[in-house]
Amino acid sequence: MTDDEKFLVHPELTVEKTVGFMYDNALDVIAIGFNPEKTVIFSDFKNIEAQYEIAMRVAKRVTFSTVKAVFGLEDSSNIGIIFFPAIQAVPCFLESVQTGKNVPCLIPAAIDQDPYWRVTRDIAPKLGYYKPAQIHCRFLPGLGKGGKMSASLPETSIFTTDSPEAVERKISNAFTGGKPTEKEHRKTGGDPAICTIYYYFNYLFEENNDKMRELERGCRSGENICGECKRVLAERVKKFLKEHQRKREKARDVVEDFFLK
C-alpha cells in the first residue's frame, strides 16, 4: 500500500503524517545508493501539477464499475480512493509525456499493487502508450508467526531507523522453524520453510547460494540451532543499519535535489 493510499483508507492519518512517510521513504532510497543522475522521486502531494493531466486522461477511460469490482469498493468508500487508481497509473506514462516519445515502463512492486497495473494495462493502448510490465517482488515475512510485516505491529518488522537494541529484541523474539527445545531440535531438526530468520538470510543478508544451502541443511539436520542463527543475523542487520542510518542522515542534505522538477 502506498503512502497516499494509506492516507485515504486510514482515518487516523493526516496529510502531514503521510508527507512525512514520503520523505522517510525518499531518504531510504537515496541512502541505498541510487544515482542522482538517473533517479527521479516524485510525490503525489508535491508534484501533482506534473501528474494531474495524465491522471485525468486515465480516469476518463476507467469506469466506476471496473474500479468497484477490482478493488472491492463500496458505496461508503470515499471519492479519493475511487479516483486513486488514475493517480497510481501516472508513473507508467510520465516518462513518455515528459520526453515526448513512447517509453516502455517496468514496475517492480509487491503483489498487492498488481490490480492497479492490470487496470492500467487495459487502458494504455487507448492512450497511445505501451502496456506497463511488472516484476512481482516477494514480501519479506513478518517476524511473528504466519503474517507479513506491518507498521501497525512494530515487533513484526525491522525498520531502517531501529536502534541496535530494538534489532536485538525483535530478532530474539522472532518466530523460527525450530523445535521447542534444543534437545528435540538436535534430534529431529527444524523447518526453514517456515522460519523468518531463514528468509531474512535468504532475501537480504546472505548472497552466497552455497552458504544458503548449507544453512538449510544445518537447520533440517538439527546441526544449527535457532539461537545461533538469530545471533548471526542480528549482527549483520545491526552492521547494515549502522551504515544505512549514516547515509540516511547525509541524504537529508540532498533529498530535494532528487524530486521531480
Second form
Protein chains: 2
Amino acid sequence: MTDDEKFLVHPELTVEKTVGFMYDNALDVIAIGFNPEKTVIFSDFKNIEAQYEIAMRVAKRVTFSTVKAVFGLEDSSNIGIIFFPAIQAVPCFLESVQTGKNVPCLIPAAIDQDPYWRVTRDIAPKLGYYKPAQIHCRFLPGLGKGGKMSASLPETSIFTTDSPEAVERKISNAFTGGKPTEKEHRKTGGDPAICTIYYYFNYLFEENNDKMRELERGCRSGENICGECKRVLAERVKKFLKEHQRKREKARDVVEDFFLK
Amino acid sequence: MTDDEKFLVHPELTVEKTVGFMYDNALDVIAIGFNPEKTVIFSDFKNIEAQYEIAMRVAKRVTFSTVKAVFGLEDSSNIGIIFFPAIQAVPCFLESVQTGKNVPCLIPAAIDQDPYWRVTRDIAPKLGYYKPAQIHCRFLPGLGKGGKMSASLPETSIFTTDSPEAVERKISNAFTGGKPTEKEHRKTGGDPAICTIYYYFNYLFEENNDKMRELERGCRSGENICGECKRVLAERVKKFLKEHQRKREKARDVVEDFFLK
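Form predicted in complex with another copy of the chain structure, per the form predicted alone context:
Below, the chain from earlier opens the complete complex, with every other chain and molecule after it.
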C-alpha cells in the first residue's frame, strides 16, 4: 500500500502525515545507495502538477466497473480511492511525457501493487505509450506467527529507524520453527519452513547459499537452537541498521536533490 | 458544464482544448470589467498544485453512492468524472486554505451546477469550513424553438466572438412568438412568452421596465412585427459585441495577471 493509498483508505490520516511517510521512505531509498544522477523521487501531493494531466488522460479511459472488479471497491467507497488508480498509473508514463519520447517502464513492486499495473497495461496503448512491465519483489515476512507483517502490529516488523534494544526485543519475541522445550527440539529438530528467523536470514541477512543450507540442516537436526539463531540474526540486523541509520541521517542533506523538479 | 467536466465527459477533447476554453472564458470575464485587484482566475489543470490537497480531503468524505445518486453516474462512468465533484468543490475552500482563516464562499452559477455545491455543503463542516452559499444565475435561453441553447447547435447561440454578419443571421433565423403571416399577426398579435427575441431584450438588452412592458403590449396587440424587433435587437447586440470584442482583445495583455499565482 503506497502512502497516498493509505491516506485515502484511512480517514484519520492527514496529508501532512502521508507526505511525512513519503519523506521518510525517501531517506531510506537514498541511504540504500541510489545514485542521484539516475534517481527521481516524486510525491503525489508535492509533485501533482507534473502528474495531473497524465492522471486525467488515464482516468477518462478507466471505468468504475473496472476498478470495482479489480480492487473490490464498492458503492460505499470514497471517490478518492476510486480515482487513485489513475494517479498510481502516472509513473508508467511520466518519463515519456517529460521527454517527449516513448520510454518503456519497468516497475519493481510487491505483488499487492500488481493490479494497478494490469489496469494501466490495458489503457497504455490508448494513450500511445508502451505497456509498463513489472518485476515482483518478494514479500518480506513479519516476525509473528503466519509471517504477516503489519504496520499496525509494530512488534512484528523491524523498522529502519528501530533502536538496537527494539531489534533485540522484537527478534527475541519472534515466532520460530522451534519446539516448546529444548529437550524436544534437540530430539526432533525444528522446522525452518515456518520460522521467521530463518526467513530473515534467507531473504536479507545471509547471502551465502552454502551457509543457508547449513542453517537449515542444523535446525532440522536439532543441532541449532532458536536462541542462538536469534542472537546471530540480532547482531547482523543491529550492525546493518547502525550503518543504515548513519547514512539515513546524512541523506537529509541531499533529499531535496532527489525530488522531481 | 465547466471546461474540465467537459473534458472528462467527452473523450475526444484534449487537455489543450479545455485549457483553451478556460483561457477564452477568462478573456470574456476580464472584458466584462472584473477588477484585477479583487479577481483571481484559476484552472484545474494549470493550478492543480493549489487545489489537489483540498480535493483529496473532500474526496475522502464523498462516496460513489452519493455521486451516483446526485449526478446519475453509473458503473460504466469513468473514474475521472466520478472524482470530479471533489475538484469542483475546491473553490469553496481555496481562500480559507490559502489565508488560514475560515472565509465564507458565495457561488454565482447556473442552476445545473447546483448539485456540486449541495454535495460540498454536506461535507464542509467535516473539513471545518463554512458551507458554501449559492446564488443561481438565470439561464439565458437560446434562439431556437423551446429556448434551448447548445454549443453543439451554434446557430442557437450568439457567441462573444461572433461577427456582425453572424449576429444578423442568427437573430434573423431566431424562433419568435410571431404568427405565420403578417396579416394574421396584425390581427391576432404575437406571443412574447415563447419569443426568444423578447427573452434577449428582457434578460440582456433592455434594462428599462417600462420599455419592456411597451414591447410586450406592442407584440400582443400585433402592432410590433417580428422583423422590426429582430432588427432593433441585432443593432444592440452588434453594438455591444463591437465594444466587448475590443476589450476582449485588450484583455490578452493582462490575462496572466488574473491567474492564481
